[in-house]
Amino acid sequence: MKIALLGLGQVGRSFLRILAENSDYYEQRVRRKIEIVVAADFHHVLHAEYGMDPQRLLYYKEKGDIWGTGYPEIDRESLFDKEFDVLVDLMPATSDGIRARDLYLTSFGKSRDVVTACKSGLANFWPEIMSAASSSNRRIRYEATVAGGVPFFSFIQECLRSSVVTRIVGQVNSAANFVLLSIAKGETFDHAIEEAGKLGILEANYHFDTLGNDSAWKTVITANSIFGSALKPHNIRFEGVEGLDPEVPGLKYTRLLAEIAVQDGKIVASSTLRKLKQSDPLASLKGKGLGYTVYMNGRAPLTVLEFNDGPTETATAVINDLLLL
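Show me the one chain in the form predicted alone?
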């Protein structure tokens, strides 16, 4: 399987590290090798017809310039002139999602599948992207968009086929909740942002996290994917964590949570600040990690949690989507 890897930030570097360490194992599992034939960051697009060494890419990226790998550089406009099977989008989100939409539509039109960890395109243009994939007979996988390394869409779509899902509540943005709980402990907003950056859990534009955009995007993707709606971010109510007063009663029990439910036959979605009971499984995340609870007709709810979720876990979900393809 030949891939074009776009984006070598924290998730992209984790992707390279994992692939370098486990490529032989993955090849044994699926009897195909994942080969990076195009690799791009903000400055360069490199191409190697017979594949690149992920360890070599990682080494030079961490030194600051992938141009040092010696792989030939190409123009961005010639990306789809090169032969590859899957486009992997690990680039930073844009507020309007247009970059991602156009990239995916072009990929489908050029007979390429897509694996993405980028949220804004799917959140803003879900019907257009899914329709284009279907009409082109291509596939798009997006496990890493909502819950990082937590098995979310795969779990619900494969393990809960016999159940009628009626409601999902999740902590889908660890950065915002980390900042919220840091403020509740008396830390400044700026210090909380600095610490979240060290953990590698912030978007390139951290305001996407702290103003609530990221969680809203994930809420919309969940609603559209699991419940078959066609929501966009402006259709839902969402909040962020900027400007919180640390003296607000119960702030340490408050979380920014996504919620999607079927009410009177309609899909209702929001991403808002809510107080949790200490007995709620989501409260055990303590602001870090990601997780969700799925409510279903006629059976007990199920909760899936990952207590520390970061670039490595997200990259693992991306690679899992490639293996499933």
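Positions refer to the first chain, counted from 1. Predicted model only: the values in this text are computed from it and were never measured. Residues that one form lacks are left out of the comparison. Each form is matched to the other, and the largest set of C-alpha atoms that superpose within 1.5 Å is called the rigid core. First, how it differs from the form predicted in complex with another copy of the chain.
- Here is what shifts between these two forms when you lay the two on the core: just one run of at least 3 residues, every Cα off by 2 Å or more, at 29-32.
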The other form holds:
Protein chains: 2
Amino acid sequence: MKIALLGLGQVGRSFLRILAENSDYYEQRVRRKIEIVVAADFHHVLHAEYGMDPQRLLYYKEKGDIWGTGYPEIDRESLFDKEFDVLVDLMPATSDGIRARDLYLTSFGKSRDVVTACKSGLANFWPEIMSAASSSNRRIRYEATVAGGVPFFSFIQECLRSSVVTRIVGQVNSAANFVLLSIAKGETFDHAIEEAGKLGILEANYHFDTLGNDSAWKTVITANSIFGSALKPHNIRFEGVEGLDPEVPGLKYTRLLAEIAVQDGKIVASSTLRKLKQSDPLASLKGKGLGYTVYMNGRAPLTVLEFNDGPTETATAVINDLLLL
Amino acid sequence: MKIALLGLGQVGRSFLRILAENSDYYEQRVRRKIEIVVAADFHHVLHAEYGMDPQRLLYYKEKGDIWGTGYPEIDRESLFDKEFDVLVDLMPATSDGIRARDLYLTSFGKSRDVVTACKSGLANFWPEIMSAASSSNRRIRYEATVAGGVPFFSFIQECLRSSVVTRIVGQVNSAANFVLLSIAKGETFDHAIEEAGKLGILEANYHFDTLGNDSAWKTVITANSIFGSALKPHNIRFEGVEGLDPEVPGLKYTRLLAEIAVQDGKIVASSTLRKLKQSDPLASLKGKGLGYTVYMNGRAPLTVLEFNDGPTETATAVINDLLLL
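Coords for the form predicted in complex with another copy of the chain, given the form predicted alone:
Below is the entire complex, every chain and molecule, led by the chain shown above.
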């Protein structure tokens, strides 16, 4: 499997690190060899017909410039002239999602599958992107767009095929909840942002996290993917965590939660601040955790929790998508 | 997909109930029609070339005798003369597992796949069964054998392909933990057994649960399936919950837990009573709950919890296997 890897931020670098470590395991266990034939960051697009060494890319990226790897540089425009199977989008979100939509539509048109960790394109143009994929007979996977490294779409699609999902409640964005819980502990907003930045859990533009856009995008993607709706971010009610009053009672049990449910045959989605019962398993998640509860018809709900999400975990979700393609 | 459904105990009847309710959903969403062409309990084997109505089978089973359905009876020996794709084994465990092993080997030889909820065959004859499946080019799925209705094998196989699993700790048998926690609350063993029976979470021979065999079988199946070992139940250390002293300190945080780990390249498996920290998410599970934590190389562990498992949940795991085949 030849891939074009676009974006070498925190998730992209984790992707390289994991690939360097686990390549042999993937070949042995899953019989899949993932070869990076194109790698791009903001400054350069490199190409190597027979694959690049992820360790070498990582080394030069961390030193400051992937150009140092010596892999030949190509024009950004000639990307699709190169031979590869899957485009992997790990680039930062733009608020309108147009950049991502155009890229995916071009990919499908050029007979490439897509794996993405970028939310805004899917959240803003779900029907367009899915119908383009389907009419080109291409696939798009987006596990890493919701709940970071916690398996979510693959869990529902593969493990819960036999059940009718009726409601999902989840802490799907760690940055906003990290800031919220820092404020609950008496820290300042600015300090919380600084700490979240160090953990690598912030969007490049952190207001996407703290104003609630990121969680809203995730909510919309979930609703559209799992419940078949065609919502856009402006169709749902969403809140952020900027300007929170640290004195609000019970703030430490409050979370920014996505909720999507079928009520009387209608899909209702929101991403709002809600106080959890202490006994709710989601309340055990702290600021770095992610998780969700899935409710289903006629059977007990299931909860999936991860107490410490970050770019490494998100990168495992991206690679899992590649291994599932 | 035509199936032969063997076993109409609690899980078998739940299977029929869910199939009756969700058949249309499966056809629409997963494009899969599950047709029961053979149905058998301890007394009768019925056959209907064009499929049976699950509701009708359930009605007569609950009334006392599936013979009342009017579907023609066949000899147990002529089972494989009938046309079907998958044998579904929901029959009670026998301690040696020979009944199950022989049935699966015959199934593979007759070009049928197998989906099973029965543990003892797989736990006692894992290498034989897997090599027979592989040499006949047939598949066997066994999601329901471990952790009831909590997705487990499908979770690790589909959702965690990109990570190297190093350790699994789980409450994988609810009956033993239900009895243990009832004793911790001051109830008698006999009363706990009676209550567990009403919930439908006991093996037909309840000593398999309370002496720890069931949890040991699950531990062995997990070790062999996920870590590639060839263990048998007598190779691992296991305990039960008979004769527990209610005065043991911290009994309410004690659980019968399966643990399988790779240590210095060696696979270590056990099913023993262990006291959990109060903060361990598995400690939030009460007697009817099931769940586990998966530890992986270089990334945060994941915990999956279900607070109320029973035959319905187990039946969803069996059907999920059919939908994944």
